[in-house]
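Have a look below at one chain only, the form predicted on its own, in structure tokens format.
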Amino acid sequence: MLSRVADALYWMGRYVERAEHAARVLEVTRQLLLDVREVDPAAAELHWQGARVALSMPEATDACAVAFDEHEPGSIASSVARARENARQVREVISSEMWEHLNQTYWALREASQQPAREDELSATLGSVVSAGFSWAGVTDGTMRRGEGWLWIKLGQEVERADRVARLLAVRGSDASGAPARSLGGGDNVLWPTLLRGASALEAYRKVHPARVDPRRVVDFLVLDREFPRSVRHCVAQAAALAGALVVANGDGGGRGRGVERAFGRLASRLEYTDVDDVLSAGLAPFLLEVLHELGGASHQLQRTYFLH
């Protein structure tokens, strides 16, 4: 396969990764700010403060700015529009059904944001572009050939979800010194469901935890999970498979796709053998800086190494 068409495989299912995280972690938090905003405009304004970081957008002014500002590169629309441009020059690797949804995606948003600000009409944007997310997943699954274009894609989207899940809890689950946020606007009864919604992960916790959202729990569940399909642990471990996979399906049986495969495997071996203990008797935020350190480093190897500079 030609370097581009792999970067632009790559990319794209990093941004509609990207696009359906942000909408999903922009609605929660909104319905977040209606409950806290009145009792504790102070608290409402951290958790929003909080929230923007985590999505890379520290200076967006207001809900209508992540969801519709093209010229911000963390926002929704800028997403759906740089995973449409890459899949415009691959439509000859991609299903036709693929870059259907994904432009129906892309001009509902564009109509959406020419559109009068109303909270349930963004309400119902964001909504339509997390389910977008997951039909263009289902959709890419049912139609692709297990070769190497989808190998590329997957790829892309596992370690955007591991990106994207660590950093959100990064930001939004510690405080100033780097341990488990206890209260902020709420305490444990606020923060931490949000957070798990927020990876799409509540009741998939509550079916493990059905007792209470507790917050060392849910560091565990997001954290290091085998099973559930958001967690670090899983999307890393997905990632190192698939960096795996593409060895194989290059031929490249001791060359360059090696040590991309190694750089993603240090890490999934790190977090397979670290318990929750450890996580936090580190720092839950130096921790997974640390992560996002490491799983930059095997992304930015596997650009070097495959892709055109």
Given for the second form:
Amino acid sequence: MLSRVADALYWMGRYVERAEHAARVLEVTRQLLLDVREVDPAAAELHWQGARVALSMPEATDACAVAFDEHEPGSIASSVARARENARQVREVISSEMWEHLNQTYWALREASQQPAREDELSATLGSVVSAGFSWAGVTDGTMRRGEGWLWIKLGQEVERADRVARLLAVRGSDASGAPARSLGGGDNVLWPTLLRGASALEAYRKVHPARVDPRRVVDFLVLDREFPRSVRHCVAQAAALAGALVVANGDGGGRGRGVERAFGRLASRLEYTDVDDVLSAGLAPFLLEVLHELGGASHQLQRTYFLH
Amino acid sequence: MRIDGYQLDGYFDEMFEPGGVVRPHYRELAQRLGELSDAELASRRRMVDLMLRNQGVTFTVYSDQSGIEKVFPFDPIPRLLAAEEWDRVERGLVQRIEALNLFLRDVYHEQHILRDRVVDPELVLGATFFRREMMGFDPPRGIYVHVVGTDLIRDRDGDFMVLEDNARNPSGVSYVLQCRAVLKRVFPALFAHYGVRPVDDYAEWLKETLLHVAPRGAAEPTAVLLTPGIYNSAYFEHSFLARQMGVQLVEGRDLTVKDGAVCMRSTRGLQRVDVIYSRIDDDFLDPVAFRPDSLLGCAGLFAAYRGGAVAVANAPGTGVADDKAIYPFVPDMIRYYLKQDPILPNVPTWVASRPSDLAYILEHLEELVVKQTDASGGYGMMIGPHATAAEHAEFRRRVAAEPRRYIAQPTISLGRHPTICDDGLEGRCVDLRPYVLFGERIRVIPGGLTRVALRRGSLVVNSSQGGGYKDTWVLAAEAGVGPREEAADAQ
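Got the form predicted on its own; any chance of the form predicted together with its partner chain too?
First the chain shown before, then all remaining chains and molecules of the complex.
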């Protein structure tokens, strides 16, 4: 497979995931602010700033900018546009259903951004971006051969997912000392369920822990759960498996791709043999920043090995 | 659908003789059209549009406002060519590509034809697309023009004439294949009745043509199609042909030169490329050899080509053979190199660089079609009778200032073909572009691309300027002429 094509597939996977994540986080944050703003405006502002930083948006950003500002790399519109631009370059590799689906999502979002009442409609718009992400994943799985191209898209999705969840938790889940945050307005009952919702994890969490939402357990679930598809551990383990499958797909026994597989594998086994007490004693944010650093390194090595030679 | 109110308006018509009688090979089609109700026809038209949209058969318009791609305009009434007429066309095209190829070999080597003054050396050596970098180089198997698309039109009597040769990278063949796929489903019974010669082999032929020039010694040679990228107007065709041939579609940035060989960057590392089917202009092929500002090509590619490590089709420098100033001399080339009489005549042409022709052109500018020699796609031309006084003055100034860059031809009323228009069946001007492949042997696609000027009275068939397409059927010998008892298309 051409390096340029693999590169476009990988980033298409990442950008679709990024758009879906940003839409979800933005929507749950807006819901949270509705509850908090009247009672404690200062806390509401802190919540908003936290979400903004987790989505890599600049200061003085409003919700519409996160959704629609195509010039802002952290925005949903920008991620969707970049996913489509990558898809357009590989149309003969992906299925036409995948292309059409992404194309429709792009045009629907543009239309929504031009509506006079776009702010009032924002919840509906964000909901449709999230479900577009889900159905695109379904179309991809349902129409594409499980060849090298599919592996690249999946790998992009998993890496992005791990990165986004870790980032969200690192920014929002800690106070200055790195301990799980307890002091924000509204208390744990507001923040931690919101973080779970931001990863589509609240219901899954409740099935495992029917009692009250507890910060320690949330960290355990979002970082280390073995079975939840959006936990950092699960995503990294999947990424390592996909990196291994790519080595096989490229018929490259002991060669270049092994280094990439090892980089993901090292991080995967670290997460596998860590428990939540280790995480908390290291400090949640420092721990997650290390994870993000290693993940970024593995992704960087992947790009050097396969795309930029 | 009513065909009895059809107006000939004094044009040559593909379906009707001058008296209004249906030509023998069109009888079955005319009868079938007559039987179709307007509602049936409309439903088949919708079917065509839907099929084309779903398959994404599109061309690019150069503006990014409403989503870059447009479905191409297609007329479902096929154009029919009888076997014996096609036979002559085919022989004429084979003769022409042979002569063009010998001409290119000659001008890039000994230049006999220039020394013998059959062709003015000034015209060749000063041509925009003459590549001195090709001097003295023997391309693989001695072939310069692997693919040519020759534009044919009919004169008032209905005889085919050559309007121009496209010897660099002719486009449109993907539309031929798509049109055929669609029409087979729209008129299946009619199709079977006529015994239409198939065009589906084209991609296979093209691949054989490319692999024929692979450097010797490559056990399983790799061919690629080099495209300028997704913003090029023919990108759909590039990706279509690459898929049909089963070769990689590459951009310049996918290629690199290592140890004198061209390689593509793949996830398995660098992979050797043996043949490049280039769909970018030679100017952009290699910033080292040609335009230094080009990002579309690959640095060092031309040196690898000259070193024999890779083949490029068509060869760089073939543009000198389809220059409009060289075109008037192709019949002379045929006589000079092949010692044969041309089978297909040229359109009569005045060459402005000849003083006597220049005087005639300036005097008769209002009646003539004036063309810039290094332009194409319907750009840089003026149709005298349709132009304004200001345009006449502008072209008179330009021709007088730079005679080398202009030729002129009489305004020829292209032949017409019945076409479905808003008010029923009307005559619209058509041309024909068959594609010729020069590999181990020379092969001509049966038929080719029929382009139709959809605007009433227009002579311009380019898709960028209001043109559309028809499927072209070359009939098997004897087929469709006599009356046959066969079931018509069942609904």
